[in-house]
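Only one chain is given next, in structure tokens, and it is the form predicted alone.
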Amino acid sequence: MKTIIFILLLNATNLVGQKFENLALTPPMGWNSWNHFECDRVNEEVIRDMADAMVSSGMKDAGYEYIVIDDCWQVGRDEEGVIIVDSEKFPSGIATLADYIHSRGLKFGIYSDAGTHTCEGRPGSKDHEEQDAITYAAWGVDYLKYDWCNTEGQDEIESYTRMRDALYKAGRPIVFSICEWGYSKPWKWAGEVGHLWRTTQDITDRWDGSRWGNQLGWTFILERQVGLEKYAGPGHWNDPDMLEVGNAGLTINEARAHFTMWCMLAAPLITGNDLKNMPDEIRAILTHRELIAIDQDPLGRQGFKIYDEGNFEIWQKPLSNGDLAICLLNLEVRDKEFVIQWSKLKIKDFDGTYAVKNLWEDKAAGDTSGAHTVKVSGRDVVVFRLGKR
């Protein structure tokens, strides 16, 4: 392994630092270990099981491709500074695990931190950026989530740029996920550094509110995306954090609304549930082809709010070929009835008459020439795709 790393380092010395282009041209889709397994329960068997389940569940066929190990795979550094894998959790090593994931037709992701230590106290990459990047390239890593714990005195742009340059020098195309929690407004600078950047603190499996002050319910995170749409596009995405769909704190209505709004935001769809023991109703949400098509639309436009009653909102997402996605979000516990006057909704670039399809009900819903009465269940959504006639 050290010989391979040395050769890669020699080949990388003359490369100019930049991020890899032509990656993440649509929002990345995959799975991450943290939301369900956290630190104590993540191990090699879990990761293999999740890769197998991604394939057998139909998620791979629906577009999910990354299997990402979050924190707690590393335990130290050797005398030469090379990162040491936790051999109890990952007895076959990371490279062998990556090979297995690739053999399933998937891509492999890993986690590190810009500071001295990760959020769970494992070795961070500060002052080891090039060494770690070379190691990840040798292991076959395709995606790096890079956190921001234990970074006292560090500058965000400088720290993330150092790892960006190291990844580029290592020579293996790796999607770079910036996890700085939005403190430095990364949407203003991270487009030249990474392929996606977190816009807020961590998500938790709650509808609203916060847990411990730094873990937010998903509707709180949603409201903080308002106004950020101009910064997103192919190869550079706002990241409102991973999906909590399928975890215990959300009802089915809440999970469906959560997934839908992340699709409307053109957000990365990184699931965080137990794929191996996933109920059919959760699988149906996560693999809904027409919602995924909204998220993955090649135009790459992030959705934005066009109507707000406080606890009832309407969002729009422009799509390719002149289509539009319109989502009605009911934040109340009680059901909501709403009469849509399409021509009065202030839909941007609304031009002419559109055929209307209700995506969750999978049925045609007339056209936009007249009024449309809609019932939106409590804490749920109705989402339409409008197609030009």
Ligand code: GLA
The other form holds:
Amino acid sequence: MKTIIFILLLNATNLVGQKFENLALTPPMGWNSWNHFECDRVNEEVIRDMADAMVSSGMKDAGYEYIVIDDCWQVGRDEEGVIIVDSEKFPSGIATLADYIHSRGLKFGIYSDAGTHTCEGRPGSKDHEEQDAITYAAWGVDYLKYDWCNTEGQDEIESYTRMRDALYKAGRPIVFSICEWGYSKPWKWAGEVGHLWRTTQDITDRWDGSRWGNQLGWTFILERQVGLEKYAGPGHWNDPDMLEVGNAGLTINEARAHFTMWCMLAAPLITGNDLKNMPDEIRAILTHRELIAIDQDPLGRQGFKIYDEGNFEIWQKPLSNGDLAICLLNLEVRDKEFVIQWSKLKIKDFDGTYAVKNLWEDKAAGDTSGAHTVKVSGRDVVVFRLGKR
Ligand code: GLA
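Having seen the form predicted alone, the form predicted together with ligand GLA:
Okay, now the whole complex, with that chain kicking things off.
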């Protein structure tokens, strides 16, 4: 009898107290409305258009799967506390939109906030976690981004764990994206709670620096990922924020470098541009199969810096089967010439001779037995895949 009660208790406690396992075994790939459409311009038509464009542009075939509505889909709560959808922006309702996205073979994501209100002042999920999780599960949500505005006095771990447990209890597997901006060093605790966690404040479409102290250029964010590599792996990723590739503030080479470095970081590849009006050269960046394979490599190792002379850096990412990705990043405006002596580069686990392929040029480039003289254009990258022979 005692054993039966114990087993029953065990089963009951298993219902809470964990995140969904076996999700996000490689970094999530998708699209989110915030970077381009922000609050004012997001609506049902935009979301449907993006789902259509995700398919017609070839992005779905390249591996992108989540369509995520960020802030501003919600307006209030009814007398029972159930969240009310903004019916001006989303007249068909969220469940219908989710069905449409699923019918395109894609997955559907939504946004809320751990505090009383979202960053745009819409209702947050504080004290409504279970109710909201049940609503999301009923709508067919597959991904939740959970923000940290208006959380005065709240504890990060407690607040995110509460939503994790609510999602688990609601029973529909949902990728849980923690958006706490790195304040409490989430890489130290969030692996048990979510599938990805933001490491900094918001990205913006700039090369470097910060605007108003909290709108960061991507190279500024990149430098803040150094040392975090040991916390990432299958099912638990550092999130240096969504991509700005295709947004107005980056030139084409800056966008290529941004995308490449996010792949080197094993970062979630959540695009944030207007997929419907996407120039071919942007599509070519976002759908580059061999770059995506670096990001999505099943080993799940985040890349790290192995060389730094200030405005010129070299990064390494270990890949499955002993392959290696090596990326040269030129942070200066003028071109840079660099001679690579492979065996002297301090590449970790460099072992024997490798075949070298230049990925953006799509060209074999000999092997690692000799030296390579490489020209890296201003604010650009050269990335090699080193293949075990
Ligand atoms: C915060 C997040 C952003 C975005 C906005 C929406 O700033 O970090 O990614 O979700 O809120 O209001």
